[in-house]
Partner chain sequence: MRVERSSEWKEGFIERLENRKEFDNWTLYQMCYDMERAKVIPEFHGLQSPKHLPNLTPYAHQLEAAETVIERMNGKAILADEVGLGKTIEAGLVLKEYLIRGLVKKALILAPASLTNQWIAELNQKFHIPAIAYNKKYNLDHCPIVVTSIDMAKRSPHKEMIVQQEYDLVIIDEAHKLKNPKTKNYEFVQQLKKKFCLLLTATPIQNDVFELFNLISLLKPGHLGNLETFQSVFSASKHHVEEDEFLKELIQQVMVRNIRHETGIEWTNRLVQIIPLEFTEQERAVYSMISKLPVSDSFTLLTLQREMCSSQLSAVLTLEKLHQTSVQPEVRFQIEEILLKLTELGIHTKAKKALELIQNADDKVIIFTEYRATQAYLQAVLHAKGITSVLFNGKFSKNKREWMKQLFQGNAQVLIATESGSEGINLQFCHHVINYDLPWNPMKLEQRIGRVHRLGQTEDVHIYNLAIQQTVEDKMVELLERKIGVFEKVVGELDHILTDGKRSIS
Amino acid sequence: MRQQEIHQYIQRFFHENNCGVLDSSYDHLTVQLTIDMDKRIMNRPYYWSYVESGGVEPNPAKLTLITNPSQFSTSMAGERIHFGSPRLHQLFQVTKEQGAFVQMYEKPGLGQATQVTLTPWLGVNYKITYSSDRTKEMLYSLGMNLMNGAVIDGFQESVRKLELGPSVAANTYYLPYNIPPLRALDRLEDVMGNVVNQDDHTWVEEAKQRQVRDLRVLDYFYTGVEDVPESYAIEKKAIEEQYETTIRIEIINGGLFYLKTSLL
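Isolated chain model, in the form predicted alone, this chain only:
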């Protein structure tokens, strides 16, 4: 996931959660949190207990997130946010808690006289995590047309530009899907599997090499020790676990989207 995509994601996250944007540029975002969002992400239980028990006027926090890596080492005040950072993981978790599945309908244009036909799409946001002693995370947003099976990447960015609503607008008709959403989900998981298979996996061998190096160093310190202490086995196991390589594909969220706009 590119830093630009992270910036767009957090901007949309706070907009959809009714947090006012106080300042925004290509490298940072400052938002005024709502009371609910402050309670969810700022970890201030004692403050909110004091406010609610004492009848004090609440003062939700302002939050500045720096999204441009070139600013990470500067004196700009704010939290540095990138893929793998605790704050971004927290926003993903809040998204999951609020609802992993939505159903949205594109609104017809103003003054639309004729009936509008909406085509069903399944949209799913995925996170791929490559883990060893180091972690690499990537975000993918896939969409499948449930009429013809066409798949596109960057689905979330495409629908972000559209005017959507939770209910069908007047003078619109949505097509019944040809491909059941569960079958479409299986096909999208196959696509993600192919993404992983085609990716560069030199990181696995590099992790093994670092593991071998650390095990050699460990063995060096115990060279000539006749009665090897229990700590040796403990340290060896810790090194083996540290460099264990795993690949995990997770669904962040998804939904059914009925669209009049062609994304192909």
Contents of the next structure:
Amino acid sequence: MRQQEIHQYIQRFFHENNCGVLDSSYDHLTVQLTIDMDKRIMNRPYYWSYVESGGVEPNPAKLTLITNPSQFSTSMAGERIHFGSPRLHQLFQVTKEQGAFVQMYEKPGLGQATQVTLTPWLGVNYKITYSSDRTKEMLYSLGMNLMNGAVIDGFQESVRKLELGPSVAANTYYLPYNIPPLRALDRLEDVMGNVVNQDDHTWVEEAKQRQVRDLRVLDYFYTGVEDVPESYAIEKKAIEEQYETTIRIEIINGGLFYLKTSLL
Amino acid sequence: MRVERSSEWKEGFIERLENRKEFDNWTLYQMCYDMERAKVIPEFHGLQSPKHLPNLTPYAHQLEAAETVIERMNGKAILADEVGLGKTIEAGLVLKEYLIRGLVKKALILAPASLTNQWIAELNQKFHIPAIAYNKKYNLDHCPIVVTSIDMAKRSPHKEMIVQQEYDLVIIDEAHKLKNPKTKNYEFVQQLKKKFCLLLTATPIQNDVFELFNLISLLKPGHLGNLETFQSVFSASKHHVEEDEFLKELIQQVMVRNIRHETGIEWTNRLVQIIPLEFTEQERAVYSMISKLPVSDSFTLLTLQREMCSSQLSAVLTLEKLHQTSVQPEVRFQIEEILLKLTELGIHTKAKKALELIQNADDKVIIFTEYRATQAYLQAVLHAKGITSVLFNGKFSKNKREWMKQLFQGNAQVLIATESGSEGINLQFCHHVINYDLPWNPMKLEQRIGRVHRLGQTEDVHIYNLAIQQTVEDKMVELLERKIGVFEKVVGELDHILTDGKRSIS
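How about the form predicted together with the partner chain, since we already have the form predicted alone?
After this comes the whole thing, all chains and molecules, with the earlier chain placed first.
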């Protein structure tokens, strides 16, 4: 993310969370947090338990975020935000919690006279992580047509272009699904399992070889040492953990989509 | 192959399907996906940070070094590029990468006092990392990225405040200062709580392989057994160090070293030569008298010999001190005689040669000397010939260093620096270096030359190493060559510092 994108992200984030912008420029953004947002990100549970028990007027914080790097080393007051700063990670985390499940309906579009029929889809965004001493991540955005069971990849990119709303529009109606969403979810999980199974896993073998090499060097420096010190065990464990290989499949977010546009 | 999955999302989804909880907001849903896409690490190899740093174009060797540190070394490494290849950039890339991956939240950077401002500026401007200078008034709990000097950090009350913190990454610039485990510097760094650690030094071995042991032990305590076993393994086989694959393998595990001519960057030439000189008859006589002084302390004698090879003035100061502390009238008499002879000498042979080199160069020249007295002497000699010069030494404050550099760049033809001045100033606008006195340690030569022969140098660089024949300086040249040999066997190739091999020594 470039700095402007970060600035935009933050602006949208607070806007969606009803935190008013008090002041903003090319360099910075000052927002008035809501009580809820203050509790989520300001990490001051004592203050809030005090407010709630004592009946004191709650005073949620104002936050100034500086997004232009050329202001980082000036005396401008506020938190310096860059891709990698803990505050941005935290906002990402909150976004993740707040954007995990949706149910969306495609809008009929202007001038649509006749009745519109919407087809139900389950859309799920996955992340696969391979990790050893190195990491590789892959995103998959799967969608399953809940009428006929067809599965497509790149679902998110497709629905992004559509006009969607959180409730069904007038003059449209949707088909009840043939395939229950939870069963569809299980099938998408299988699809992901197959993706992993069919992938090339030479990386596992390579990580093992690197581990063997490291352990060999470690052992070399302890050959002939009678009382092996504790540090040996610690270092050995660290090497084993460093090269341990794991595969993780996780869901970023997902939901039900009722679409008039055919995606196949 | 075991695959980890979590049913957490499914449970939340069921709650929504059963209308027990509300669905989320579409904008935040899309932002969430976009954010994950921005964070994704698509290949086992490669860094994410450059994508987020549109204003920085690192060199290939810098990217590769940062990658190796993260992928191969698990963030515990010695960055040992030759001087001037941009170790700071490499360290910045590593720090940025870890910040992006969320693996580092708190970092501490320890640099020489003269370089802390440069670090802060580079991290802020090039990497968009809001690093700040340490200040004891700040609460360190709220300072994620702090830069300070090791000399400050190791003293109370700073030491206690810093040691209390848990750092995810500690970066130590000019880490060769940590080669001795018995120093306060070393002890302090040992006490720091750190997950990842980068040691930056162009010269990981200055004298012997045990210095490397000490550096690696900071990164990976216990990895090399203890010093005794390490010593028994390596002292016994000191002569076939080169055969020992394990040491090489170990070094590959913890050290990244880029060499100038392997970087693919067009480098200007480094023309190095030893210029052998002959004392005049009178100088030779004084040198012999000094060598015959009945001084019990061989170190003092050696110092005097080296000083005589440098300038009359530096020898005079030591001789006067010796005169004051000597009780034997015989010794005092001899010293008086030498002092008298010294005053009768003309311009020192080396100074004459330096003068000639400066006049021939007709350009900016840096002279490195080991002695403050010589520094003053040379300035006087140059002044007499109408050559302007500025002095530079390690005791100067940051402002004064900067001012001297400006003066040198602008008005003066010559900069005369002592050893302690050779760190952290970048003088690419200059193309001639005279090593007026040779140091014991070859890496000091490398550091000195690195002031001018670095990225940004546009012309060939001329290095002149002055040595007076049939004096202690012969032995120094020999010793330097031997140490360079050890370094090359253990660490790898070293660029020319003493001679470029094309010119013969005598």
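So that the term is clear: the rigid core is the largest set of C-alpha atoms that superpose within 1.5 Å between two forms. Residue numbers count along the first chain shown, from 1. Keep in mind that this is a model prediction, so the values were computed, not measured.
Once both forms are fitted on their rigid core, the CA atom of R210 lies less than 2 Å apart between these two forms.
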